[in-house]
Amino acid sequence: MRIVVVGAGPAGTRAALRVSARLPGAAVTLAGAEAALPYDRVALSKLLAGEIEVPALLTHSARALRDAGVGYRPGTRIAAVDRAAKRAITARGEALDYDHLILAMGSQAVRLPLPGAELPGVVGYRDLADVRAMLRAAEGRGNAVVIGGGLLGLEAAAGLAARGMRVTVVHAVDWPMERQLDARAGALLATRMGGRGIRFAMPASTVALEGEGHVQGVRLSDGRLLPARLVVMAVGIRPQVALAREAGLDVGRGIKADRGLFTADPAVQALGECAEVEGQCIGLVAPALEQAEAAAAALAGQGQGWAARTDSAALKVSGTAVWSAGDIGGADGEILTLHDEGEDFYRRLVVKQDRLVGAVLYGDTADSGFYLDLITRRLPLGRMRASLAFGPGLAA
């Protein structure tokens, strides 16, 4: 059985390895668009900050992949899929014949269509090439502007500041990471990062990037011009679906797939950030790896498929631990908070109908498992409610 996996990110690599293990004798080919060995994209922030070097990013050597029965093809971008002939066509025109195809192309960074967006010195933040471009720019120090105050934007800001650049984060909302944090936790995080020399323009929107021959500044809607020799766009990601759409597969926000990660074509599966499973697209590594495991099991006729769980995000931003899960907005709910200014510690819990439905932890996330269990199992709080914010040691 010839199996081609398109995309050598964490999910695609995991799928290739698990399929090879579950289907002994299968000829598994892993095609990666980047001319590099598979690497840990989550650790790119550590590379940017100077905490590790490139070799520490790599997750699998060519020999390890080969020993696991996976033929790795770096620098192999798949440009088209002929489902009738069961062929994946590379950008160089080579045909890779398959009996089964797994699409794991991930996402692409959103690039704002602003005047000046194509100037040299304007980069995204998605892959190793982006980080290398930022590292080259950081050698000259100077001013950098990061557009976007989500997780990736803050990681970029922290890394560039660690490299000696003067960084300003431009964010459209009043506080950073609004999808994971409430306003108070976001403000605490911004204050913490401000102590490391990172400035914030919030809420603010960018109308143009200015410069001649190279970016020199970011123009905001209020007229301010922020000087910048480097601009990082970190405003979100978009599932890579063009290949699937051109191949005639059903595409919504992502490539539509069932719980077994099968598309409408039984010879094609889709998983990770490029997939849309029962109406849901994911953007975190952990569920993408779960989908890879489920896809391999389903292809081997095993397992129960993949089912979405309560969203949770355990992150470390500029040395600060944050965690959130469930409904953190709190509409129609009761809000329980605990804030220790001296310890820079904060918790926000959202309770509805005597059940915990959402939680935000800032500064100390050791009790995240306790709160996630309450949220996912929808356990009645009862007398526990009065001491819930203090964690499992006192909740009873």
Ligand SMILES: Cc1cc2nc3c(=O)[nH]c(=O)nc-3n(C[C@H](O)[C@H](O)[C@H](O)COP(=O)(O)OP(=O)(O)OC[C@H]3O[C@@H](n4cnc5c(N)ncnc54)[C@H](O)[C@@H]3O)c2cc1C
Contents of the next structure:
Amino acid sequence: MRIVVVGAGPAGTRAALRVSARLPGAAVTLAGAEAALPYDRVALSKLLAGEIEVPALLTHSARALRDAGVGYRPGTRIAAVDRAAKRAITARGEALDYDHLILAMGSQAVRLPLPGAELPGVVGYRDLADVRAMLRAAEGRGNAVVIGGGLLGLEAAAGLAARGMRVTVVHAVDWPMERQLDARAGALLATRMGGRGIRFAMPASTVALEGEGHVQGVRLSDGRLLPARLVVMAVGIRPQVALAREAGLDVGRGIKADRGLFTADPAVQALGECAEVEGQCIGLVAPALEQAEAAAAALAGQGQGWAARTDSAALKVSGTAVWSAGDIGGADGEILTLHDEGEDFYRRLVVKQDRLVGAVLYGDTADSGFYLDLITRRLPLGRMRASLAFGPGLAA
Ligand SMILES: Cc1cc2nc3c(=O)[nH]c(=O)nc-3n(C[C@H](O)[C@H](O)[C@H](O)COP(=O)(O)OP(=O)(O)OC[C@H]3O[C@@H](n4cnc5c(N)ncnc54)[C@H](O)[C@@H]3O)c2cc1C
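What does the same protein look like in the form predicted in complex with the named molecule, given that the last one was the form predicted on its own?
Full assembly next; the chain just shown is listed first.
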């Protein structure tokens, strides 16, 4: 059986390894567009901040892949899929015949269609090439602007500041990470990052990137010009679906797949960030890896398929840990908060019908597992509610 996996990110690499282990004798080819060996995308921020070097980022050596029965082809972009002929065509025109195809192309960083967006010095934040471009720019220090104050934008800002750049984050909402944090935790985080020299323009929107031959500044809608020799756009991600759409597969926000990660074509599975599994697109590495495991099992005729769980998000920037999970908005819910200004410690819990539905932890995230468990299992709180904000030690 010839199996071709498209995309050597965490999901594709895990799927290739698991499929090879579960189907002895299968010829597994892993085609990745990037030049490097498979690496830990989540750790890119550590590379940017100077906490690790490239070798520590790599997750699998060429030898380990070969020994596991996976033929890895770096620098191999699949440009088209001919499903009738069961053939994946590389950008160089080479045909890879398959009996089974696994699509794991991930996402791409959204680029705002602003005037000047194509100027040199404007980068997204998705892969090793982006980080290398940022590191080159950071060598000259100077000003950087990060557009987008979500998780990725803040990690980029913290990394560039650690490299000596003067960083301003432009964010459209009143506080950063508004999807994971409530206003108070967001304000605490912005203050803490401000203490490390990172400035925020919030709420603010960008109307143009300016410069001659290279970006020199970011023009805001209020007329201000923020000088910048590097602009990082961290305004969201979009699943890579073009290849699947052109191959005639069913595509919504992502490539549509069932719990076994099969598309409507039984010879094609889709998984990771490029997939839309039973209506849900993911944006974190843990569920992407779970999908890879489930897909390999399903291909071997085993397992229960993949089911969504409550997502949680964790961030550690400028020495401050933040974590959130579930519904943190609190509409129709009751809000429990605990705030120690002296200790820079804050907690917000959202309770509905005697159950914990969402949590934000700022400053100390050691109890995240306890809260995630309560949210996921939907356990009745009962008497535990009165001491819930103090964590598992007191909430009995
Ligand atoms: C800087 C950064 C920090 C992050 N931090 C966190 C975090 O703290 N926690 C967390 O859970 N998640 C985090 N994420 C998200 C996490 O990295 C993703 O959820 C995960 O990488 C998704 O895995 P994937 O394999 O589906 O896609 P990807 O990792 O995007 O891999 C897809 C691969 O496919 C390749 N490809 C695309 N098209 C083709 C083609 N046509 N032919 C061949 N190859 C192709 C791409 O080049 C890419 O290498 C972070 C992401 C970034 C960028």
